[in-house]
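We begin with a single chain expressed as structure tokens, specifically the form predicted alone.
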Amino acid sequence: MSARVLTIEDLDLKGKTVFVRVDINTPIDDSGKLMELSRIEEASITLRDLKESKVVVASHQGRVGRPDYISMEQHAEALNKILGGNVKFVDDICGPTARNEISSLKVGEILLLDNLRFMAEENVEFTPEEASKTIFVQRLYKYFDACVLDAFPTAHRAHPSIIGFSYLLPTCGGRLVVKELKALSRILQVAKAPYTAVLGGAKISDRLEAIEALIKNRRADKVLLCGLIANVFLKATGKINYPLGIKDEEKYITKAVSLMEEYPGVFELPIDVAIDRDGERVEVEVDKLKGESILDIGFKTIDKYSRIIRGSGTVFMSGPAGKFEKAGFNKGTEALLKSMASSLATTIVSGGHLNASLQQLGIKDWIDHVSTAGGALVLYLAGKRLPMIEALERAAERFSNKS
């Protein structure tokens, strides 16, 4: 690892209380039940190893306004089957409730607290100095010995539960975090170009960053776009000419415009998509879309891609390239997923919707480094400086003679 960052074995943990931030962000399916487990399963790595202390864990779950912003309940359910038992929930953050069952909590017990996005201070970037003084660090910090930060996929943001407490507690990465970092300097290493980057997905903010960090740090000679990013880009270049519905519409497609301006060359947009037509997959021409929702990239794209993939060096994929959770929208997915484990590129693939797809296919293994990271790996493979991975420096630097 590049980053000097301590270790579970660097900090006296046995009968101490611990607070683990871990990412068991999960996608809902429309029932509002957890669509699969990936994350949680990663979580529970770190969590069998504190099994002599008594843990509190917390992670946030959906955003503000959206079908997946749900309790933890669920979560603590299938951490618990996962973990043959010993896990407990609270409705609570950092209220009476929660701080009681702190305090009553015995050696090999865990406590996943409620969703951390039901407090308006963990939807806020903060100062590691700003996050200490929140109230959801200031009430809970002194129940605590130590802090494991096990979040790597939200390791981007500036959160009072991924940098406060490590202002203030001993803290070290948790498993997940350390073996991301391991894998992905080997991987940096003998990573080579040309470099291909394959972005999907429905985060359009978090895309544009990503792509312009990744262009600019000349981690992406070719960007290949699908999803809803796609859908941007496609507007902005006059393909699509009616309105997508997304908030701040107008702003990505003006971003979109710039960057295609700046990087000429770079950008790959689908030539065709497949659409819904009375319940059958339907492929169009993008120049003859007539305001249909678009759920898939069709087949010559699939094809444009693939061969853009096969002769890469470094192939780098984050986000499904549709609605693949739809049945007969997952074939833009797994095609180009079949591309990277065939090709001889060095290849990369993040976000928990595209490891599952990897789960279904049985191609796991023919990928050099699977990641439930999403965003934050991407920022990361750019050069960009996390928050998470700042703080867990700090603390190495600040703690590593007091454990």
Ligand code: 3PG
Given for the second form:
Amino acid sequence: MSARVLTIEDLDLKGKTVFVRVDINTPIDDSGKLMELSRIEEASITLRDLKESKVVVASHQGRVGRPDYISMEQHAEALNKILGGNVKFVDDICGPTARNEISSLKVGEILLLDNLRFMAEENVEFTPEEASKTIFVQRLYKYFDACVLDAFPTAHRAHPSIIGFSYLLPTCGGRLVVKELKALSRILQVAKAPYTAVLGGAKISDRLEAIEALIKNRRADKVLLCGLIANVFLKATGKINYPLGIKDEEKYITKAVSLMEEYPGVFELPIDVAIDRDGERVEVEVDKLKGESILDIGFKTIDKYSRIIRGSGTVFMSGPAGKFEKAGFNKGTEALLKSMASSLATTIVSGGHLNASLQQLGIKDWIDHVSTAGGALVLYLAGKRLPMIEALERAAERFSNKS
Ligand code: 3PG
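Return the form predicted together with 3-phosphoglyceric acid (3PG) of this protein as a structure block, the form predicted alone having already been given.
Complete assembly follows, chain above in first position.
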């Protein structure tokens, strides 16, 4: 592990009240139910190892204004089942109800706070010192003896729960963070050129930032685009010429044009795609589209991308190739994952959706590293300093052997 990070064993947490920041942000279905539990299962490993402490656990869920911006009640139920019945939920974060519950916690009990992003402060980026002065951190830090950071998928966000408590309290990394850092440092030692990044998913502004960072840091000789981000680049090249119906479309297209000009020969775009016609998957050449929603990459594109994957030294895939949860439109995602699994390249797969697909296909063990993180992992691979890792390094300097 290249970063110097304390672990649970480095702090004396027995009998103490511990704040644990996890990331159990989970995709939800149309009826508002959690679609899968992989991040909740991962988070339970650290919580299990804190059974001699009083544990206050917290996470964000979704983004403000989106359908996945919901309370943590279902997460608490799932966690309670996994951990065998000692998890309580409070529909508050740092108000009197939450503080009473924290004060009355007993050793072995776990209290899950509500969605941290219900507080405005948790949607804003701060410096560590500013974060330590937010209302949230100021109201709660006196109740805690220590902080455990285990939210690797949120490591790129400078939010109060990530960098505020760790500025004030003895802080260590949880099991997931330590596992990710160890695995990534091992993998990056053997990674070799040519590097290929396969990027899909729906978070366009994060993707654009990541693409530039990956190329600049020589982690992407080729970028194979799919998902919504591919549509932005297709529009930027003039291959599709109808509105995509996404917020800030013009701004993203301008950025895509400038990236393609600055890095010629790096980007590969779909040549054909799949659309839904009367409930059936239909393959269409990109230049024949007439405004239909693109739901997956097409078979010719799968073939072209798979050949590039097979010729790569290192392949990193983040985000599904299309609307993989819709029947018939998971073919691109699955085919690219299979090409990675059967290639001789060093392979890294990131994000909950791809993790679930690998499990369904039974090929997870064929990938060198599978991470629950999405955007945070891309930025880590691109060599960016992540606020949560910096917080852990600072805490290691300040609190070694001092708890
Ligand atoms: C993720 O799923 O990538 C993390 O939970 C971070 O979510 P965010 O991009 O909404 O900050």
